Amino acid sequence: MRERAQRRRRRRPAAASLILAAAAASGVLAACSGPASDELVWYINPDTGGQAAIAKRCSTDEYTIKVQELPQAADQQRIQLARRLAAGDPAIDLMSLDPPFTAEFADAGYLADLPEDLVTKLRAQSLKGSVTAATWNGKLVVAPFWTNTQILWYRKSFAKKAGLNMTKPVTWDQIIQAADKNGGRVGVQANKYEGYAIWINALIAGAGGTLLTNAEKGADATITIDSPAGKAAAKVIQTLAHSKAAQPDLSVSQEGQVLAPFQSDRGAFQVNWTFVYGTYAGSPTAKDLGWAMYPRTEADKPARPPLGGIGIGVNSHSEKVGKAMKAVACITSPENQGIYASTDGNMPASAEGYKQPELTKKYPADLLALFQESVNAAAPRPATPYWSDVSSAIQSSWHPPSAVNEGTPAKSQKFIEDVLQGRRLL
């Protein structure tokens, strides 16, 4: 894996030279046919139109921002962007980048440096968790736009029936036992995909552990999943998988699949992202919907919820980097963050964004406060250029959930190490 990455880096200057030559040639043609530097192309993750609306608001007399939609799946977004960026394609100016791929793209040199004045502004306005997710090797490499987090959503009537005091922190064991004994279900993301790796990372972090350390060493990072924290995470998954609280489709469950069972007679708990509130708005479930901090892995340690979101990066091969940076400043303004959250349900990366009237009119104040608390307490996935390999190896070695046991962390660690060192294939 490491040798392959090094070969890619050695090839990049030649590929970049070819691209720049082609770009220079196209520039000559453009000069003959009229100015072509007034359009910025922003590759966005799919949403309900909020990013396109921001692109229109942030367009100026100097440039127009045009959006191009990436695939739905995050791994496919990464593949499409990485292939073009590796070839030095200047046709991408701006990109909406998922946090786990930020380190990879920055390490490969795909991202243009943010101006110091913009960095200062972004650091000052952004939530702690948002800054962490946008940082590689101590440097802010993308502009935090929106930051997502998971909380515990619950049915108030069920919690009351089970005798749980939801004003106090609850553990995974508590909610699993409550659901198991009272005919309820606990909704999680346990399909063989990125969402499962996110859950495992949060469980391990909640027990005081980490997936890896020394991330700056790349493929030689120290894998630390075989630890007491790793075993605590495995125990939670094993307990749920073998309880009556598990959904029948546990091994293929994703964010959207837990929504309908939560509305059924057996609806009890689900861990999920901030969009849930808007999903149930106007339904009978809305009146029975409660929210609390993400469950604790261990009773004496604070929860470390999952962290997601989007940072805006600028292509280092763009021919319009200066204009793109101006667009970034507009796109990530607290006002636009708040408006975007109110229309698409993806929460702001800044505290000021949470104060925008469009957002405060649609969400209860205590829920918005919980989102911010959760972001700052969250455990981002490790910032490593090899996250895609690490995540895929975790998914392979921890799936299906029904097969997880106390030996899983050790087997998983060995597999991850072998994958990173090129001794085994995914």
Partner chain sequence: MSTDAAAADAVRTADSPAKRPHKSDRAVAENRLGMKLVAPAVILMLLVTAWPMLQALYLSLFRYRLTQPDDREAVGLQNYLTVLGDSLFWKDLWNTVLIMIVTVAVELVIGFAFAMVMHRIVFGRGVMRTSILIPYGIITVVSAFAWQFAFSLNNGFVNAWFSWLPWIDSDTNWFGDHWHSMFAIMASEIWKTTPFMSLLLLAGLAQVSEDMIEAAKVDGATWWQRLWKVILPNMRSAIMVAVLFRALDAFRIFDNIYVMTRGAQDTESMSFLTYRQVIEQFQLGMGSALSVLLFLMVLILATLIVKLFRVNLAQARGEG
Second form
Amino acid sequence: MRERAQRRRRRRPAAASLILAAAAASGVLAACSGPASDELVWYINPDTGGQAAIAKRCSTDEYTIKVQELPQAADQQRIQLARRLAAGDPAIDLMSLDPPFTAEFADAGYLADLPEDLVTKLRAQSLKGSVTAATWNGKLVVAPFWTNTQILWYRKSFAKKAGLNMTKPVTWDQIIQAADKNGGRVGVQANKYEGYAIWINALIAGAGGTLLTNAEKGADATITIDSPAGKAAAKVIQTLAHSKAAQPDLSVSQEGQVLAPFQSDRGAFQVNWTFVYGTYAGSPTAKDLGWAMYPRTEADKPARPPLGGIGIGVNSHSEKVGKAMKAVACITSPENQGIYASTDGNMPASAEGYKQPELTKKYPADLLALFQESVNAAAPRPATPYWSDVSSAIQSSWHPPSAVNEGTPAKSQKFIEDVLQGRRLL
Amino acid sequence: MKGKMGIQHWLGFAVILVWCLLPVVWIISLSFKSEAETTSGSPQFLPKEPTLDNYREILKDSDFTHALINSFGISLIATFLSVVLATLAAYAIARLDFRGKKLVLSLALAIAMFPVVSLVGPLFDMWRTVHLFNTWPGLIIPYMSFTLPLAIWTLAAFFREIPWEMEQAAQVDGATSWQAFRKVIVPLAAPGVFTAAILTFFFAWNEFVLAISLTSTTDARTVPAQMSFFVGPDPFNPPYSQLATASVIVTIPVIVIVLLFQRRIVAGLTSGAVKG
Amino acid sequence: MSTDAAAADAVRTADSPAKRPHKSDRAVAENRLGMKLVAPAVILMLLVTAWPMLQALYLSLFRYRLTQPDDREAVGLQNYLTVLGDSLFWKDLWNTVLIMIVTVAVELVIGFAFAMVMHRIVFGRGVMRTSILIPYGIITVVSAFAWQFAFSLNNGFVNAWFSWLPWIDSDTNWFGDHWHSMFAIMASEIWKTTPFMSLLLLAGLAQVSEDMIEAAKVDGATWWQRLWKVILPNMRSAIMVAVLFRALDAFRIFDNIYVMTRGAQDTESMSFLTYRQVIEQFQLGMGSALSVLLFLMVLILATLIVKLFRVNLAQARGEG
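So that was the form predicted alone. Now I'd like the form predicted together with its partner chain, please.
Below: every chain and molecule of the assembly, starting with the one above.
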């Protein structure tokens, strides 16, 4: 023990004071200043820089718009925002909101009313699907900024090899069979996340069904997933998961994970958002890239593609609602929508936006027409303040895809009902 | 037994090194892969064409550099304050007789075992009401509470070994009590305080549950939390190589501390049970 | 100085007030000073633990959702009944216990092997100590990412390096099913915490007297017998302290799961379940009930381990 004490004595105490000094110095950094009165803070979903550029363009002498980036996953964006909005935090002015959570935010009173003239203008300019996605209880609660949709992307060479006529609507069965027989793969989003719920919703809508009705009753909404349409959706997932057309990482695949395999020798089909075209631009795949309407769940019913995008909402606790509304009008102008689409690959929420020269120069006309057709045919996720519960409940009863079978819709229906009534843990 | 090093010990030596360092080397290697390489799939261990792009990119990313500042600031302040309070408490425990001493030690132990997750709900609610949500103090306060037990126990163990009689001896030799404290006790206690500081810093630097629950922007978000929200230039693809780069950067302080103070850390961890 | 001595020391100082006769002014002053010195630390520790825990207890009696504050209603013990009657709760509890048992057992074996090597090794001690401290000091989130990438299908080396094993091929999706995911999570946990285990065991090993081992050797005991009859029994307290701390730590596993699977493939732990209810679903009522249950479980677990192994709490130190 004596020996240890001596050894310790040799240590320099100087190092300790170094830490203390550093602690004291960093204390100064802790003092943070709030946003300046002429600054609007816009919380954006991550993109490749387009929203930051718009923020710069829409800043005026009266105010500058500053962007703050939210996490990547949609459910994480909701969590980050809702926690601060619930706290009545005025440091958020503008928000880029994903459609499924718009209802929840509007219902909780987090969103400031859009002024009458802006609503009129937005209703006039926006695509039908875009308006649906931005509406809660019959009221336009956010300003449609861009509207996303999924289409079927395919390798032309593969479709030819498989002898599939892509000028006619195709069904899920057809593309899975074609890929399975010819060594190709079908890329989908089946990780346990929002994207999987999007796929399931599209499949069910494609079979003429819905996830739920009477959404305005909140937790007492009628769940309708246990239906022939639900079973048809389960059938598609089951077929893909057990065929050779499934990616080996099917159960964790998200939008990004399907991009690389699509470029490989086994690349055949993928359902994915509009950004895909820009991703492959300039790569060898570009020449072989084909596009078509989202696959049908049933041969005799039209496809109901997924709908996504962003609406701009204004925080009801913001101290600058008036300025923020002016900024919203600027951000969502068709011109900015068009520029944003050309830079970031996220398509406009208005027909006028689709006509912007920046966009028409960069994208083939038939693709732009397909995007608009797809948006108008799309089936949005049901607008309910409880969407995050419904979505999570669907994800847990339908994941992993390889475990989906005939009984899944019934099981899932019971589970969603129990969760909404607080009888089950999610 | 010293000097008898068989082949099995050499083998063991090699196994330990590989075990400890392989994942670290892997993450370093990954940080030198280009984004294009990881996007198209890159299962080989070493980068095809090593590049520094990731480091350049990430140091330009203001969200990440903010998080780094937050991490340093919050960890250092929490460490400093926690060690100060712990020093007072540990001195009392090692040197003084007072009622409730055992209770304090048991309380500290109980808190060291506390499931942090069960606090995030009520803490979130409390911090929201008193406006500490998403602020530095909002993290510093809980970090202090959870590092205090560690610091108190470590320091108490160190203080018990200090030959306090020397202080009186110095006073007898004519030193004032302040001189005796400064010249005799401080040099003896400093290594213990320092060790407690390192262990506390590691805890705060590593903490994740509170960091994701009690922050929501780069005003207070620390590196581990920022990494879990990390978005690369391609929003639809996990930025493998950039995450690896961020990992390497936050690991540098750890490696520096370990390189400089390995003996102290081992001594602190094992409560003076290891010789050397 | 040995752990036993430290323990004895701790007991002695803790008990000393009773032993020493003191009614003098000096003793009263000392008592007062002692209390004053520990007060700030104690108050702070209670502020962030005891107070929120009481709040959780209260909130757990309500059905209360952050985004629907108007619908808050008192439901008595309903939340507890719902939780305890739910298969998800038991599934997650089972996962947590499984992770705890497997990781602690594996760490104990590997950590002991490491400790044996470190104990015997003559040179390169500095290098070894440095390398063993790196996993200890590294951020858990970083460890989780490193292993997630290592196991990743398109960007990991595990499949490429180990495809000669019959159950691994280049298409093995480590996050595609329950057991593979659990394996990956445990690998990260074990990698990061084995060093801590081995250092504690090394400390215990240092106390086993070489003379006793030599004596056993002279008596003709095999290496195996020496290990079981001499070395391990003499390290009992070090092993128990290590198990106690690692077990409680493993029971709270969160970071690895959050980063690697986010609970997919049924890999949720108790901590993760609680976190999701409170922070992600804003179910403050239900989440608080889970918080209270989690706290009780840790308490029971700690008591069980202490009772079972008769660990002297005074010697157990405050490692987080």
